[in-house]
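One chain follows as structure tokens, the form predicted alone.
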Amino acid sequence: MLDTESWSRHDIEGLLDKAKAYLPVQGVRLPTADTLMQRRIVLAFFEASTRTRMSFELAAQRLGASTFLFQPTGSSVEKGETLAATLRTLQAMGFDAIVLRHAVDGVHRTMAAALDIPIINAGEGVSAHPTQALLDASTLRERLGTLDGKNICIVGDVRHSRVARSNVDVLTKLGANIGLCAPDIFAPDDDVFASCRRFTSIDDAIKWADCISLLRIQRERITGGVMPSIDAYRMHYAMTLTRALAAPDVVIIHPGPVNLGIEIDTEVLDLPQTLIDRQVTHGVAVRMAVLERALL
């Protein structure tokens, strides 16, 4: 489970179909299985996470298996190791599949080529995030019925986000039609956006979406340019709650963590239209699909 690219609408459909079976019904606890019984599942996670990784350990336990967390302050990482040959190591030990996060784009790939058990990608560089890109796509089906036409409008720093990138894909595939609004600063020039169509404030995008995408501002990937006065930002690209409620049938999703008064104001956490906490939900039962689907 590198990334979703070389994969088909039937594909993620089928995936999406599996997890949905995982889903909670009416505050009833997500449903386990026991598919995985016996097998052990590293994560390790060279960048900070809390929804990510804590997602694909309850995922794991739900479907019988064994999770151990690989935490790369005070590991032989520190002493010059290099990745290749750690997690060569955690194989040799008999680990049956490694959930890896890391800040260099490409590592996944190099990484599963250099290994006999799956690597999953909980989240590369800017390039790619998967599991998210497929538990938004599972969030907005289970409220929006199909994606077919459906336009939804990624709003905030797209440039460094892997999010975006993916969900992109994931989409795009699925039947939808993605806009993107940003700061020149936040805006990307990369050939994965290509036909996005291209909105300069939020108020724009939000009369042509049925649903708003929001990010944060990934302060620590911005390298260089003139960053926007939060004022600046909150007046073209927040979600207020002025604007939320003047657009009620507009769903509103975010990856996480949420930097509240920026891109986004308390009060629309608690609106219907808000399905932010219900993406979390969602992620529990993607990724235990795609683990079933990386181990079975």
Ligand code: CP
The other form holds:
Amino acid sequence: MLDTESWSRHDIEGLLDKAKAYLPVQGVRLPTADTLMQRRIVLAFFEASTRTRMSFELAAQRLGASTFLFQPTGSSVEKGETLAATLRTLQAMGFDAIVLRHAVDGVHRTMAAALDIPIINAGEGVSAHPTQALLDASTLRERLGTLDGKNICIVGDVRHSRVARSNVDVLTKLGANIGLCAPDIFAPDDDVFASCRRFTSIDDAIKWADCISLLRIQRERITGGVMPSIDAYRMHYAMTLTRALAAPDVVIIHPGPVNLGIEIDTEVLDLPQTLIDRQVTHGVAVRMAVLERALL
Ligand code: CP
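In place of the form predicted alone, output the structure of the form predicted together with this ligand.
Expanding to the full complex; the earlier chain stays at the top.
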């Protein structure tokens, strides 16, 4: 699971069907299995994370695997050990797979070529966040049914977003039409996502869309340009309560973490059309399916 680009629609649908079996059913304990008993999985996160790290950990444990947290701070990385040397060391200890989040684009492919155990991409630079795209697709299929012909508009800081890249790939393969809505500073170059429809205002995007997928401003990845003021951003790109209430059939998703009062109003979180908590639930199920695919 390095990226989704080599995955066909058939591959993606097969994984989403598998994940569906791991979704909690009302009134029933969370589904578990013992398919990964005796497997030992490292979680190596070189960037901050709540959702992805915790849900991979829970997913692994629900399949019977043991998880081990590798913390870069306090490790020999601080003494100059390279990432490849560190991961080879973990492999030599006998770990069965490494779930890796890292800021460097291309690093997962490089590490996978250097190691014999599976490397699972938990977020890479601005390039890819494959399990986020899969869990978004899983959530949207549950609410909207087939994604064939559905209009999904990604709104916000598309330029710096690995989630946007993976989502355009996965959702397009599943038959959706993708729109992008961002101010110039956050819009990707014209030749990137050439097939996507462009919007300059969330109001126009909402009129077109079955789903608005919001992104936060990725301040940690912005190096130049003039940031819009929060007021200017909200005027054209935020999912305010007024906008959400005026379009109750438009589904709202967000990969998190959310910046309340900037790209989304607090009150929008509790609306029936908002699926942010449901995305998190799907994340565990999808990651269970991903871990099984990598290790069985
Ligand atoms: N969506 C997402 O990747 O969240 P975390 O950074 O909390 O893992």
